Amino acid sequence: MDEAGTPIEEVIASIEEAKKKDLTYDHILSSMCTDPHPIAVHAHVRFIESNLGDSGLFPGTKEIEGRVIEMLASLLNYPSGTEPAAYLTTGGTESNIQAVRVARNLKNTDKPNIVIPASAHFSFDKIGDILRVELRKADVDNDLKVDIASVESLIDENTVGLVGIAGTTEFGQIDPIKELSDVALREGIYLHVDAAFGGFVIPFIEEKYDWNFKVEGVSSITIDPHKMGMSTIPSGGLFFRRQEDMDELSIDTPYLSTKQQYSLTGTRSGGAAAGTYAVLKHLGMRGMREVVQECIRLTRILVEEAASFGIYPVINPVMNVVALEVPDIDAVVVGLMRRGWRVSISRVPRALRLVIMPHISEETLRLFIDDFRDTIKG
């Protein structure tokens, strides 16, 4: 840091130079984040100094968080007539940490383990290390959903919880949450659903799934507005079926304006809460449905066009995530990068992973398809 400081104009110039090095989302098909809606940006900036971690100083911001929780609760089929046990997080990783922390604390064992799908997000590997919980990874079936028999084989007296994914990161698949619920209820253990991505997709697609609090055995759910909800980063949500479970996270905060905190982070962004509120309030269910259905429409175009030059999906997409079987996949990824596109590769099976987020227009998608076709032929 300079002794004398730097004139504002020079600071702004250096910021702009750094920003030029960032990629713009329009050529990114590997990310589950997207350009935030303009109204979310406006609201975020308006509340940028607000700290939900000391919410007694920012009662208006706390009210905004409450409104967001109510809207998200409706997507998650939260039990009616019950005040949601929930708070806004920094995203899926924090939400998943906290859910597993609750599951661990609820069961008295010196050697806790959780059973997760092999397809689970890598945040669970962090969780195992942070919380000292053994991860037991269940196999997935031919549809890349968690295999229930494999889950059951991994459960023992030290199992504190099960995890199901509603919208897997690599393939967009929805685990059989109802069947996981049956196992959890029978065994008397906690069930967490990671719907960080799918929580803003599944309610708006044609096919119906059992995945949220409508399923009796679901204990908690992760949902991320900064993904398909088009809010600003960082914006996540964590919901518990029972207030008693959330109370496992409570700590006293004697020198703040509030008596307790549930969150993992102490300081929490009021800006992200306001951004989430603004975009959801503006779009409503109809607007969100239109956004999701457009992403699904473009996903179908991608699959159909890829088939025209001999490239097919590993599985038929459930949502706006596509995994394509591609020969010489590493060379194809490099070829696409040289043409300005950013894509990714799934782990098992290895496939070209593409996510059709709201920032992808039909015009952009068709430019990608043309380059993809040329890269394959090349």
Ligand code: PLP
Given for the second form:
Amino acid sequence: MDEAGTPIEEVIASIEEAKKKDLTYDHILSSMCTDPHPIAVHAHVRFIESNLGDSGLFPGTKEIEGRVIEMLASLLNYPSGTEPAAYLTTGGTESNIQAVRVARNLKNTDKPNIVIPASAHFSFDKIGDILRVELRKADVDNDLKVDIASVESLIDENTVGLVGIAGTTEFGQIDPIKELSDVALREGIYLHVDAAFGGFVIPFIEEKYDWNFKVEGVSSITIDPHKMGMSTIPSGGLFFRRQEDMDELSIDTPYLSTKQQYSLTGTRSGGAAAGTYAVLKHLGMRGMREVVQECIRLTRILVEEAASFGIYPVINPVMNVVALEVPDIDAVVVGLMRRGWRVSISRVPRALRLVIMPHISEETLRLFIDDFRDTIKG
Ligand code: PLP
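Could you give the coordinates for the form predicted together with the named molecule, as opposed to the form predicted alone above?
Now the full complex is given, and it begins with the chain already shown.
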């Protein structure tokens, strides 16, 4: 830090310089985040100083967190008549860490392992390291859903939990959660569903899936408002079927205004909770459905147009994530980048991964398709 301060105008000028280097979302097809809804931004700024980590000081924000939890609980088919055991996290990584932490603590073993799909998000690699839990990666089938026989073959007496993904990061696929639940119930094992992305998509698409608390063996769910929920960052949600499971996370907080804390972080953004509340309250189910269905419509256009120049998806998209089989993929990615687009590559199989988020308009998509066609032909 400099000894002397800097006049506000100069500080603003210097942050604006940095801002200019940032990309805007409109040409980004690689991210699961998007421009937050303006009402979310308004609410976030209004609650900018609020700390849910010391919520006794911010009872209004705590009330808002409760309302968000109620709204998310309805998306997740949380058993009615019970107050949800849940809190708002910083996102999918924190939620997944905390869920696996619970699963590990519930089972008495020195050598804990969890069985996750090979398609799981890399947050689980962090989890293995942080929590000292062995990761056992189950194969996926031709549709890139976790293979139940492979899951079963990896379970042993030290298995503390199974994980299913409802909306995989790379392919937008939904694992067979009902089948995983059957295994979990039979073996008496914890089952966590990572719906960080899909949690805000699956309730709004035509096809119906078993993926949430309606499925008996599901113990906990991750759902992220800062992805398809169009909230401000950081906004995640973590839900437990049983309060006693969440209690495994409880830490005494002697000098704060509240007596206990469940979250991984201490200080926690009240702004993001308010942002989430505002956007969900404003859009309602109908508004969210419109947003999701528009993303799905554009995804279909992309798939159809790509087929017209001989490019096909690895799997038929289930949601607004497409992985396209593209020859000479590295060159195509570079070519698209030169034209201003940001795209990404899936791990296995290697394919061009595109996420059609709410910031992509039909006009932008058609510009992308033109550039994509030229790049492929070029
Ligand atoms: N889980 C899934 C399925 C994801 O797609 C992601 C991120 O894209 C995460 C977890 C991690 O979420 P975050 O980046 O909010 O920590």
